[in-house]
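As structure tokens, one chain now follows by itself in the form predicted on its own.
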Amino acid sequence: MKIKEFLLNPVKFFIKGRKILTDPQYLDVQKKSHKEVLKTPSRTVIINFLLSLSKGDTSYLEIGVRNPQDNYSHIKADKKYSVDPGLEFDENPVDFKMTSDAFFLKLSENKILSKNIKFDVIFIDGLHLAPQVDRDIKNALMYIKDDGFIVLHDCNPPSEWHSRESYMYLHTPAKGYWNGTTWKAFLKWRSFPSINSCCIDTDWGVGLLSKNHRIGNPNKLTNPFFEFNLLEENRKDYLNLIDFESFKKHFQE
């Protein structure tokens, strides 16, 4: 009977697996990567056209670099500043080698820089979990100019295996694609009467935030539970989806 079991696992696991690679759910998921993967533009490129609308000097600050070749060493600033705690890249050749957390209260406390200091754009792109990006959106808000932008990565994952909570859980269809559930701290922030926003739609959904900018209205909270369904059902106006050329316009009228 052993020797039976034996002979019959290996064929279990294949017709199994099969089934499971060929699911429709998965295939479908699948080709919602691989289409995110051909969008464009970056949002390097989307950053660079924000620092552009200044007049005069301009401030970056990049919260989560990882590797800078992916987007950090490609932006045009006057002056610019990187925080990462180096979890992801070893070598980590950021300005301010500590959590994000750790560089605002240091900030705040006047030990760097100087707490004094706007930025016309702050890139939010670190931890992937809502409660820390939404820190990062209330620290970033205090730091940025009144006609800046604070600007955040993976604000609409294309599916929800995408917007796991757990990286490391990696045998879903999304694999190695992780927005994580920045889009609830987005979605949040939407929803405040001070705050105008949009997500472009590209590069994972580049979220946009701005005190003045008139970029997009705030949104009536529909979703208090943030239920990815509903974003689902809801995606363009959740999110105040909106494709880069169309954003662009609202800066040449």
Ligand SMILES: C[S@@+](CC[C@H](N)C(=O)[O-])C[C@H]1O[C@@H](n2cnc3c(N)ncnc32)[C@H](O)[C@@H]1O
Second form
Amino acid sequence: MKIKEFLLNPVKFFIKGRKILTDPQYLDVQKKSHKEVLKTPSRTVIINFLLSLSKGDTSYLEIGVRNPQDNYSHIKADKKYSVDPGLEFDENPVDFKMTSDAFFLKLSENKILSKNIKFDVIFIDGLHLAPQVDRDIKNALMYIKDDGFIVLHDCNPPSEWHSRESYMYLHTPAKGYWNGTTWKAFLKWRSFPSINSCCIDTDWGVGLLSKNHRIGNPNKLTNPFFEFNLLEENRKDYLNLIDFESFKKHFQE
Ligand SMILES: C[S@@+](CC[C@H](N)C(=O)[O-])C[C@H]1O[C@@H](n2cnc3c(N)ncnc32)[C@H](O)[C@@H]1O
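Please could you give me the other form, the form predicted in complex with the ligand, since above is the form predicted on its own?
To see the whole picture, the full complex is given below, headed by that same chain.
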């Protein structure tokens, strides 16, 4: 490196760094992360509410657990099962140490649990990329009770950066926050005629799908290329966003 370059580099980095860190769009995305983090209730409260609607013994399946202390351990169900290949938490104290694809394949072959098992709630929170979430939803629909719920985390990314495909790239205004492209799979299944759905506006968007509960009408898919800017403009309608207190009114007699 030449001496002139060596002396000018820190100045170049300072000017460029300041430009990025004070950029209004960069700051806006950070504000959005902060706002989302403060929302309540958590996914755990919502899942426990859904389980409390069931009359008999309850059965719960969680796809993607990481540290059970963050959610799984706090779920109140008579029977609980967990699936995770252990990519993010070394201990990985789950029932089925495998991917969701492997789990559903073994389940269908009657090699684990029973192929006739039905769950009250299946929480899909594994690999947050649309093709995987799409498969998880398709599989989960075969093992959910008619009056049960499929729950999806991270359906309401506050910005395009939160919705990036690559989790590993952290030099974006969203920093370590990542919702992936789960929203695209949720949106796809929201347009399925026999599925009711909505998204609770908390904890990065808690998406719900149900066969029998009238929690929200199917939507016409008017964003066939899943462009983020269209989601941004039509968020409430596309996701059927609802706050938890209003959602609970569906179940009051
Ligand atoms: C966001 S964390 C789960 C958080 C947890 N459900 C909670 O509420 O706190 C995602 C987890 O999904 C797991 N995972 C990644 N790919 C997966 C796959 N194909 N099938 C199932 N789980 C997967 C990762 O190992 C990671 O532990």
